[in-house]
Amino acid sequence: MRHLRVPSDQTQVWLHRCRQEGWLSKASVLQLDEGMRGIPLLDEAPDDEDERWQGHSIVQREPKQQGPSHWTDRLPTPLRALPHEIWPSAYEIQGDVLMVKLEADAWEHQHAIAQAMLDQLPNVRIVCADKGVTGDFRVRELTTLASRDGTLSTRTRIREHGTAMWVDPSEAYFSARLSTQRQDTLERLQSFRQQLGRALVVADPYAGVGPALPLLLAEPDLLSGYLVGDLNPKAVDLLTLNLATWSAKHETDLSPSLLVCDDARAWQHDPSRRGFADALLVNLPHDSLTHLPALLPILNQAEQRLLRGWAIIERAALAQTKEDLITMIEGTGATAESVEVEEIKGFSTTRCFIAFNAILAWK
């Protein structure tokens, strides 16, 4: 089969091209040598010589055919016949790990749908069923259905804005959804380094394993120092690895550079953590506002300071979140400079998530 050889970052601007003309075949691109790839003609597209491929030549390839395109298409004859519904429409894969969430009439067909999914799906590890976030703590209940290479572990990593990072979502909660909050946060330290005129001591004391950290750690002359811990301590485990290789590439030491693992709120009474930070994140979404009177204290009362969180409320209590905010920052003693509560995205019908930040200022 004839194929157009072309530069592998020219692949998608020839696929678009080839389709619109009526020269692409249905057969998959292929990858062919010195980082050039193969793009799978019909019969009807010109020849070799042609001007319009612009230089490039036209290479003869035995077709590479597309497998199936759902994972369903991969089940056994008989299952493919029972109705559509039965089958989760949705699935979260954090690594090589896949979680999947099955309804009643889906769990004698357990295994056919994890072979399925692990047959369609060449990344994943490990399939997953997901009955939900339990405990204090807020992890997946998660059991096995299938391994491609027999192991059962659930610990993975990911890679997010480029970084990797440890996870394991039977263990330690995390979020993908918020990756561009973690980018705003990145923004809004930048913009306050900035105003400060220098580095910026942080404090995440609910980091699990700390997604909000690598592209603080990242950014050159952002940070001098770090107050991070969480509750849990398997989320602390899989943070203190991450941290490891985060802060072996910062180009300078950070210090103070402290990990806990205890109760945020008992911070304020640690004269070491008191007046610590130039920056506070506070990811703790049903009970942030609650913890926020405790957390306060973490903040140094000089000069201006940057408070970021995120929670949980009534859609309708939106205005009045702003007022409560300013009314926890007036209680230390501080000025709310400036106060903003934005929606982020619906929780149920009636809730919805924020985020909230503002710029506090002692005299």
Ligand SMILES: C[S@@+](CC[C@H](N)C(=O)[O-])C[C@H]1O[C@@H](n2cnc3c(N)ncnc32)[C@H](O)[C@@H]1O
Second form
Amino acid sequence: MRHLRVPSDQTQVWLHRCRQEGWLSKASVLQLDEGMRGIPLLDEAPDDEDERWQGHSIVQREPKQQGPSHWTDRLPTPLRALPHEIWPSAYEIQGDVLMVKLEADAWEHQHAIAQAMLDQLPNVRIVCADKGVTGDFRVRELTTLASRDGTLSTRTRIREHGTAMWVDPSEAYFSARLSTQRQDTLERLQSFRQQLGRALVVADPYAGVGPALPLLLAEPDLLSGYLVGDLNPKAVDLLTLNLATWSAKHETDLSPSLLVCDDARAWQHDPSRRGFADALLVNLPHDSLTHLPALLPILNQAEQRLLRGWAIIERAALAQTKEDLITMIEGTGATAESVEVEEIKGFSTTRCFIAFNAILAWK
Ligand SMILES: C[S@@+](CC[C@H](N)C(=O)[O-])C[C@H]1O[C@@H](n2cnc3c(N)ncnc32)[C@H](O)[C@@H]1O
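Could the form predicted together with this ligand be given as well, to go with the form predicted alone?
After this comes the whole thing, all chains and molecules, with the earlier chain placed first.
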């Protein structure tokens, strides 16, 4: 069957075009050589040399028939007769690592589940059982169930907002679910930059692998410097790797450009970190509010400063949290020009995940 050979990032565009023109066959898209895909064509599609292919070549390949639509359809036949509730209804993929939570009934079928998932999802390299996050570093307890190529590392590269980032769910915290928060951070820093009329120094002392940073670094003239760090040395290794790539694209030198492995509460005692930041991110949701008094000295206590953080609180304490933030801000001698506390999502029946945003002003 004829296939149109296109770069993988143009697959959706050409699929759409071929479907609209009535040229698309029902067979599956093929993975061709490095970074190329083959779009299956009907006989009615234009000749190989037609200019409507815009210079893309046509190759002959065996058609790949559509496979099952769900991984459970790939389980061995006897298992498919079991009640559907046994099988996990959700999983999470970071890069080429798939993490799945298994209920007690599913454990005895762990290898069949993992193999069915590998068969269904060609971009997954390793399937792990996810027993949840543990400890202060919020890393996942993962057990490998199957690996496509025998490699067991859970270090992998993901893309977010168009930027590649190294992550390792068994070594450092990362959640793709917070990507809209990171977009929001960019927007808030952009408007704060306009307010101050100059580029900003941002501090992210609970940076993890650094997901807040690429959007900020990519924005021209937004940052003049950064102070970032994490207490987890393995997160700092990934952060170092990521920052080296992101900073290489930056045209101007940023100062300060500091990366530390340290307890955020200790930053206030280091003269190279105390009083340097114009904007402070506080992302340790279980403890953000208790740590905050030790973090505010990181801000340069002059004119206006921006504080943005995330916390898990009792829903009934939403109003009280705003009052607590004002008290903490005033405790530094600043005025709280604005304080917003916004519920992002429910966390349990009584607790919720919030974002807080404040503008502090020192006279
Ligand atoms: C919820 S994660 C946030 C990570 C990152 N900002 C993100 O959005 O993916 C909290 C991070 O704080 C780190 N951490 C925990 N306690 C810390 C402390 N006392 N000082 C600095 N970092 C800490 C953890 O290792 C973890 O990477």
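Numbering follows the first chain given and starts at 1. Basically, rigid core = biggest C-alpha set you can superpose within 1.5 Å across the two forms. Small disclaimer: the values here were computed from a predicted structure and weren't measured.
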Item to complete: Tell me, please, whether between the two forms the C-alpha of G22 is shifted by 2 Å or more, with the rigid core used for superposition.
Response: yes
I want to check L325: does it shift between the two forms by 2 Å or more at the Cα, with the core superposed? no
With the core lined up, does the C-alpha of N357 move 2 Å or more between the two forms?
no
